[in-house]
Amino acid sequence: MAIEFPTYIEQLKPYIAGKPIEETQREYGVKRVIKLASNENPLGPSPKAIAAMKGAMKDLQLYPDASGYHLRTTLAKLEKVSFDEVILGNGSNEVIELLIRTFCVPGDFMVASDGVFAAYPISARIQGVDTIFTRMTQDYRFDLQAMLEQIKKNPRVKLVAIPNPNNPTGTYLTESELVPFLAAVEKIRNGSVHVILDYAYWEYVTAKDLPDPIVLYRRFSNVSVLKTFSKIYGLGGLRVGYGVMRPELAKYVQKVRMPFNVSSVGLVGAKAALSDKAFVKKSIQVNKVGMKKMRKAFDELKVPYLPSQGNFLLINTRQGFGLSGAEVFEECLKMGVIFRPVANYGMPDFLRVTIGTEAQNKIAIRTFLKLKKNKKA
């Protein structure tokens, strides 16, 4: 008997993950491979988190605390909100899915920009929700006016996705831009359009005019904030993220959340990571120094890049090497370095480069230098 699938599932384009190290070793026959493709913390997890997770291993026969009490309590204190305003997710990606499931039914819409983090349109499509995309500005930033126009004219728009800074572009929206936008959206259809402020890279931010998301959350009634342990805390493999939202909304999100969505090891590791201030400080410094050196190298190689507030740079490979992002990606794989092509974001002439350790950055720069010389030969 033939199985019929919903059209929105048939047409779904799955998320493209970064290429694994072992796969690269097998395919290209290279022993030493470094991965600068997935915006992971090159220092790994916090030592305090590792110690705490090892201690939790002895009780793996037990189900985790479904309420995530200790982690949520710690996060509430950190963000200066109540316990009931914190939602835990299997990565912040799951919190995106929970919000879409809570707010939307098939046929509803989400508004986002071209170049938005891919988890948003994918998560929406899985629920039968279409994404209305607006064009980026010439400097690869979100066009808030264009987004506002789409929200106003489409009565079935329920959500707006704003990663700030955005991945993969690294660009961001300033306080002077975002505050008027949020104020305008709050007035549309009695505040029923909800804005997701995704601050996955918040700890790496150096720009003074990039607004604190919790300040915006307190100011506007229709805003939720997402954060993650996958970046600065180095716990991408654990899949732990969280959202801060109004208690009356969180109550409904909790209804659609499956129990035990965060493992016992994840709960313990994330809580311990929050206490390791020295590790976070070191991670920020490593990224700051690495970002400066990587920018300098690209300037010398005459490879254009977008200014970034994350732990990565998006480079223009067409202008820098005369090749597409996918072509540069393949050439670098042969030399044992994994970067991230972003053609799936509608940017075929760009490549995303994660900032690594000093040693990894040197290898990456040598790889690009060799590629440049090969193109001239």
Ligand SMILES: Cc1ncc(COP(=O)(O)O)c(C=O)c1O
The other form holds:
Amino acid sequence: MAIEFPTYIEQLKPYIAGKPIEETQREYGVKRVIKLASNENPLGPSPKAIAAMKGAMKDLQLYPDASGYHLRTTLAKLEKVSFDEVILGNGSNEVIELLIRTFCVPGDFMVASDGVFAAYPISARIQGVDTIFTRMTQDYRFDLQAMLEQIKKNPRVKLVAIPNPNNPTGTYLTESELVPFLAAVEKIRNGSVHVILDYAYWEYVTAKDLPDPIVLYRRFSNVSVLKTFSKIYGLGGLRVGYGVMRPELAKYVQKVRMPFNVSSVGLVGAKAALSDKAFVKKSIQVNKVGMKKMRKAFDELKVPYLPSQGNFLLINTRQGFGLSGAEVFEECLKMGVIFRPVANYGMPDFLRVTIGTEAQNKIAIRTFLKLKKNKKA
Ligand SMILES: Cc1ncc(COP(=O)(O)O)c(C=O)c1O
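Switch over from the form predicted alone to the form predicted in complex with the named molecule, please.
What follows is the entire complex, opening with the chain shown before.
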């Protein structure tokens, strides 16, 4: 092909998604496969969302409400912000893309830490925006001082990505770390550097010192908050997420958003999920119990892991099994369990394990136990 594509497209490394169940069944000839690879809710979708979506199917000939009126109204009430401050996206991933498109021209920069959720550098690069990465601290947390230095040093930095907790590390920034950082960034270049606080896992958080993002949003003028229906509400396949941002900014983001980016079924399902308090409560509980059980199992197996505030654990396979994350991933696939290797995050010796149902966790633990025994034999 004689076409020349932009260098940043040529060199783009695409997002690596979790391996699908069916593909694993086909390739490995195993019947029973469980997937603990994509931080999905193991309880399935919110039942209230399913019921509402079934009802919405009969109107599928109609285009969705481009303004997302009902969902945005409900979200505005929930977050105690105005309707104009809520932006809907095809997953919160789309809101990341929209913010980059709104703030940046090719040649601008985003600042993020090594180990940051991969959608950030990919979405940026697609739009000709490179990411300036800073090193993680020794305990795999973001180094805010290093990030601040890069923001100050490079006048074309427009955005800063802060998933809190981060995926895949699960580590987080405390209120006493984030507040001075945000205050300092707000003072740089007239407050023109924007910080994305991504709280995809907020509902799972138990740490008291992990700050409420809406409180930070109220306090700092240059902050937007992202949340999603893909995790606690069990609607990863529906693709609905949202951002909370200043109306002056949201006005521009609305301009760059395609009118029907969230489907009519998505709008209805997400709104119903918000009312499903029992499901959210159960999901939190299942994760809490499962997390405890998995941590205990890894402690017993002498497999180190990073402390996590999400619905997943990042384990050190090199120290735990003497193998790379990819090797453990492969061994587990043969036993019908899909986890997530994270070499693409520059962490070849780690594997991300999503917390499942009680039954799934048991299978996962048994799989790791077998692997440990095989290694010893
Ligand atoms: C930190 C973080 N942000 C955002 C998302 C994406 O969510 P969505 O499905 O809403 O696009 C994920 C999904 O894994 C995530 O880990």
